[in-house]
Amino acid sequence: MSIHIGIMGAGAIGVYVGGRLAAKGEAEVMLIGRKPLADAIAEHGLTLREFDHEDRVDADKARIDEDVRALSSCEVVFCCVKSGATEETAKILAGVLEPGTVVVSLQNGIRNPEILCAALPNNPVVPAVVSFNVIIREGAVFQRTTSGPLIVESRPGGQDQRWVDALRAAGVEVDEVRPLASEQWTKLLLNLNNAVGALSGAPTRDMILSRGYRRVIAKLLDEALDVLDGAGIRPAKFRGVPLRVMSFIMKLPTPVVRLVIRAQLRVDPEARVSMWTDLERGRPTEVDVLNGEIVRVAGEHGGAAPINRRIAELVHEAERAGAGSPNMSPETLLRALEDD
């Protein structure tokens, strides 16, 4: 019997994961999302595009509902909403889910599982880290643009084996670790570059191959690592490489960086950070749970994180302007970070 899995927040990641499960018939999938997405899938079907192939999912297999009560019969629900919506979403789920329904947080930031746990005392909450990126294209096309696994925190006794096995059978690479905290911090540190991608307007690959933008990213990362050191927090290595080494690599000439990135990570030329998409669509960003988290940790331990604080301010200024990305050059961005 297939497992019944729900997706709360049918955005790029949610639809990609749910679509993978539906495409391979490994689960009965219910996605909670907005009507425009439902209409697009009804018209075009759902396309899941990878680096070297794509899969089509018929509209009747990728069911979209606007009513969260459709999740009431699910055994597992993946929470994929933006961090700013977690508290409200948790309260809604508390009124819908049966006791024992597993909730898996596929979200950025550190604190979302805590928020879910507080509102859902009768539901196991499993933290997870999504280490890949997905973009949405016209015609209900969801394109994976970076490589990487879904990392989940394993629970004793194989309690999550059914849905983990379903993901793997659907072609999703899953790593199980315990505890997950060090991986969550690593993902947050890597996501500090989201603000750079949002403010520059540069695709991820172009940003990484620009020595000027890498200087900004290295400054953010070095400051954040110092803050975490002071707080006694030890992030995990990124694919076997310590993040201090990653920062050092960022400062090397571009041809060297190109070789290292090619060995470590596949990046589609069209990949962009989700924060850029948020600015372009006039939506609030997650900068406060990324760069803002570093500022918060620094303050809790009697320190400061002026570079991460300043870049968060720049993102908020762009949000208020409502004109999309300000398309800042590396030189302009560096000067703005020094204006404090």
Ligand SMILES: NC(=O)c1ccc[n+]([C@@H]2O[C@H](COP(=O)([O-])OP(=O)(O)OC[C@H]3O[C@@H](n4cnc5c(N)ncnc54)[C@H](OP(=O)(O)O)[C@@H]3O)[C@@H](O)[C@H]2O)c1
Second form
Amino acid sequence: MSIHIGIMGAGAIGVYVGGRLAAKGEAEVMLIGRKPLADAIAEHGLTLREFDHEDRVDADKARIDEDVRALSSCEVVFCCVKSGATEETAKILAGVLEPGTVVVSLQNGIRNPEILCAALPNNPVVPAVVSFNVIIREGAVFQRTTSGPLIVESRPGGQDQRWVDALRAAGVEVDEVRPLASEQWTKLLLNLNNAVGALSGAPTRDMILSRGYRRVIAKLLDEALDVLDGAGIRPAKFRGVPLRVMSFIMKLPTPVVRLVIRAQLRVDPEARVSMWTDLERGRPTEVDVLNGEIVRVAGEHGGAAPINRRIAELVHEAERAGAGSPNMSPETLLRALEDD
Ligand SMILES: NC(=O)c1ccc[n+]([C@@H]2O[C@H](COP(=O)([O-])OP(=O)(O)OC[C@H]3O[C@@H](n4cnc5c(N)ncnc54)[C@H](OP(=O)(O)O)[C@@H]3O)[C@@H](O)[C@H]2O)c1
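With the form predicted on its own done, generate the form predicted together with the named molecule in the same format.
First the chain shown before, then all remaining chains and molecules of the complex.
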């Protein structure tokens, strides 16, 4: 019998993962989201675009419902809302889920699983890290723009998780580790560059291939690594590379970085960080659970993280201005960060 999987927050990640499951018929998928996307999928069907091919999913297999009660029959629910919506979403889920329904957080940031756990005492909550990116294009096209697995926390004793099997059978690369915390911190450290992508307006690939923007990213990363060291937090290596080495590589000349990226990571030339999309659409960003988390940890250990604090302020200024990305050059951004 196929497993019932719910997607709470059908956006870039939720529709991509839910769509993958639905495409292969590996699960009965219930997507909860907003009407504009529901209409787009109803009109065009769903397209899942990969680096080298695309898959079409019929509209009736990827229908988005607005009524969250549809999740009550699910055995597993993937929480795919932005971090700012987790608390409200947790309360909504508490009102509809059966005890025992597994809730998997596919969100960035460290604290979402805790928030879900607190509101859902009768549901096992599993943290996960999505290490690839997805963008939404016109016509209900969901395009994966970077490579990487879904990393999930394995269950104590290595018991099977049926939904993990379903994901793998649907072609999603899944790594299982326990505990997940060091992977979550690594993802957070890598996401510190989202603020740079948002403020620069540069596609991810151009940002990484710009020595000036890399200098900014390395400053954010170095400061964050010092903060985590002070707090006794040990992030995992990223694809075998310690994050201190990543920071060192960031400071090298661009041709060397180009070679390293080619060996390590596929990035679509059009990929942009989702924080840029948030600014462009006038939506709140997740900067407070990324750079803001570093500031918080620093504060808890009697230190400070002025560069991460300042870049979070710049993102908030851009949110308030409501005019999209301020398209800051590397020089302007560096000056603004040193302007304290
Ligand atoms: N996009 C990526 O490539 C990527 C990669 C790795 C991790 N992540 C993480 O995954 C999480 C989701 O990101 P995303 O980019 O997929 O966000 P997204 O595109 O904004 O998707 C979330 C969707 O959930 C909807 N939603 C929120 N509350 C809802 C409710 N109560 N009922 C129905 N729909 C609701 C949102 O609608 P409204 O906007 O109208 O509220 C939005 O359409 C974030 O934590 C992000 O950091 C994303």
